[in-house]
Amino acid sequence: MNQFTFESKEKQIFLGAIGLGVLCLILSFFMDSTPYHSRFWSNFLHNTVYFTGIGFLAIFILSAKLLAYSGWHTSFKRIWEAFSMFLIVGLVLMLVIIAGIFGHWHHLYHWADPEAVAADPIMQGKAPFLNPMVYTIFTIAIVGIWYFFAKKIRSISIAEDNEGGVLNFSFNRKMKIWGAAFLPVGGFTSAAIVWLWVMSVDAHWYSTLFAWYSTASWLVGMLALTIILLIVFKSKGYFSMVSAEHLHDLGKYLFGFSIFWTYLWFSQYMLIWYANVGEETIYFQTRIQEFPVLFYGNLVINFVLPFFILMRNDTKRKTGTLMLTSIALLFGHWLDFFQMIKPGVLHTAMESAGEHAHGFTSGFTIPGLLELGTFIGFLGLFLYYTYTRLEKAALVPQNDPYLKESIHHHV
């Protein structure tokens, strides 16, 4: 089967799943113990970061690819494709937060107070970059552009399937230079985003690592949706073309990336403790301290976890233990942006509030039940995208002139 049919079962179990993050970002609105509403907002700006970033990095991989020459992934890059598609929705919910910004309805971010910028030397120091408008146009500027890409490259390969031939280069090599123009354009502006959205949610802080830190983490909880949505739609009779070997090769990206993310995470530890300057090593001291289950775990699961299971040649090879080893990933980079946003969410609200933090805080300690409610509701929603994606162009290219080099993928 080469045309992917959203079925109605599919259709209500997506929309139930909406549902549920509704009603939980409903609850946390007005069950929040935190002033400003700060756990509705988190969670909503949470949960929005984690989602369009995957979508970003999926057009990003999928650019790489096209300028290394690659063809293994040609049997199942439509995936990649719909994924990309997302980004679209993502910039929609950005809005909510910009919205939010303007109109005082949250404190996600300290540096959006003047009267605390006013009183505070390092953030004016940081206010050209860190204020209201710039957020605001390089929001809208960069993931409006991302998407542009994304769907220029997603439209010439559909094209290539009315249009080519699998002896026909002439729609690949168009996007080839679409992607190479892509590949520095993403790069230097996700750091740029992850700066605003992420990093200055604890604004005296400051990292050089972050930027790769937080793309690794988005890389892998792609790879791992990827793997599980594969797995699944095999299951259904779907993607004949894609093999043990494809499931293994991405199996490698996924141990691969995640010891890279390690390697980040110990980097960007290891410097700020050896230069142990206040300002920097105020951010782990707060975590360690406050939310060392947070911590801890984030590690125990992105790291621990996948370099026992995955180091093995054979559990990349077995469908159970990719299964269950990619959904614990898909979550575990999911807690990791949450411990990346929470805390510096919490102190920057309690600060404004005149309180501080202290002892257990639901939904910011560690995440609650309506977080892990909203992160279903999310998922319903992305999921629900890419599949009405996927209905629209046939599952296998079938005149990609790598489409054969796929099918024959052997390691």
Given for the second form:
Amino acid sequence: MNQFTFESKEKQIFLGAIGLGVLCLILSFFMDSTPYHSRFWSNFLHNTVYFTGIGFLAIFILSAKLLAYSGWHTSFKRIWEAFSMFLIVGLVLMLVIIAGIFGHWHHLYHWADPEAVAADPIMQGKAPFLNPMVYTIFTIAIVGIWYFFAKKIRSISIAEDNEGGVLNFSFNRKMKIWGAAFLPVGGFTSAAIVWLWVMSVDAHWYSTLFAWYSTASWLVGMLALTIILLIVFKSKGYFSMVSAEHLHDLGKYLFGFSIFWTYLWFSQYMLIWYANVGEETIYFQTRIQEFPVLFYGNLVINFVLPFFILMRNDTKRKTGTLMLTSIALLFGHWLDFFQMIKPGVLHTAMESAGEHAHGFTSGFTIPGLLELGTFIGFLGLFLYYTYTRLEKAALVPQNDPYLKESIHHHV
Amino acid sequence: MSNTNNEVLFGLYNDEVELMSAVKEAKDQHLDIMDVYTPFPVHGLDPILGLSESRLHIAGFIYGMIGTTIAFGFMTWVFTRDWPIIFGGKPYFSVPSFIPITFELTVLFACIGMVVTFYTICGMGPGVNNEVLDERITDDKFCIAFATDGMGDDEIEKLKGFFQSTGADEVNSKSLN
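Provide the structure of the form predicted in complex with its partner chain, given the form predicted on its own shown above.
Full complex below, order starting with the chain above.
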């Protein structure tokens, strides 16, 4: 089956998920113990950032694979192309956050509050970068550029289906040029966008490793979602040429990049712990003392679990264990972004309102039901959009010169 | 592999496709293959030969765990019992500073242990000289070998016939010590 059909049953499921997400967002807007509706806004930012990042990493890895003359991923590369199309939806959702900054609807970012900045020399020093204009221009330009490249590479890939041939490398070469241009652009701009979107939530704090660390988190989330979708599609009869060999290699990626993520997490943690500079340690101090479940749970789900489950050869080849780990990691890296964003937002909101955060705060200390519902909603939106994009093109690029290599892939 | 007085009959093939079909044919005829030698790893050969998965990685995991325990245990003992020193105002038992060295020793123990184990089970090592059936099997020839100790002439003829029918380039015999 080379033509994907978005069945109406699946449509209903995803629309139901989106409905649940919207309901949870509305509920979290009103059922909120924190000032400025921070629970709603931080949920919105958190999920938007996570899923937009998954879209970005899809096109980034696709470009890297093009440049590396990689062939094994060809049979399922349409999934990554479809993921990357979500960037446009992510941009629209980020525009809501931007509108909120200009309209002072929320207090996600301390630096967006002119009075607070005027009274704060540290934030004044950062003001040339951390201000609403830079935030707006960078968000629109950078996500726009990402989407442009993703669209370009996808359109060449689709044109290859119609006009190319298995021995015709001209389309592949064109995609390679676009991919080569995208890698440095994507690499540098993703760092800037992570500083603005996520790191500036803790406006006083900065870490040079932060962009690497959060990008690694996106990457593991993206791979986990790819594996989940491939297994689901295979059970429906699509992607018959994707075998245990491909899943094995994706499982290796999942395993390897989970360790890479841990390496970056630890590098960031240990340097700050060792240097013991007050304005840096406050970041981890807050998380260890007030968010211990998030802080340690993050490490257990994202490191201990995949490390011991996926270490063996056969667990990467068996659908059950791979699916289990992928679901855990998709949730785990969502939780990672949760702990990057929520403590800072809570602190900013409480400080601006002249209160002090103490004890358990629902929706912040650990993800509540509304947070999980919002996650399901955004996942539904992401999958709905991905499925419609998958429907628009052949599922397997029949004229890709590397397809044969992918079909005969053997590890 | 190293029994005394080994008579070996072996056929040399020119590429791995011929080799694979010959191995399949030998399995169909229930011929008892002593070993197959190739200049590079041939994908899909192991399951046809019925070789079980290597257990080297289990040994590697155990060596790694030994490394972890030794590194972490030793540092803990030194810095809390034997010679406690305060570094940068940190507690004596400060786990984050132990982790890099624990990681390094885990890797070191795992890799050295696996190399030694691999050399031991393969009978290799400094000063050991293993006889090779034909030097070209490390270059461009693919070899199937049969142990022919105590075989009658008709059985050996049958093996030679097998080599001829499966397209072997050369058929030789050699006596290994």
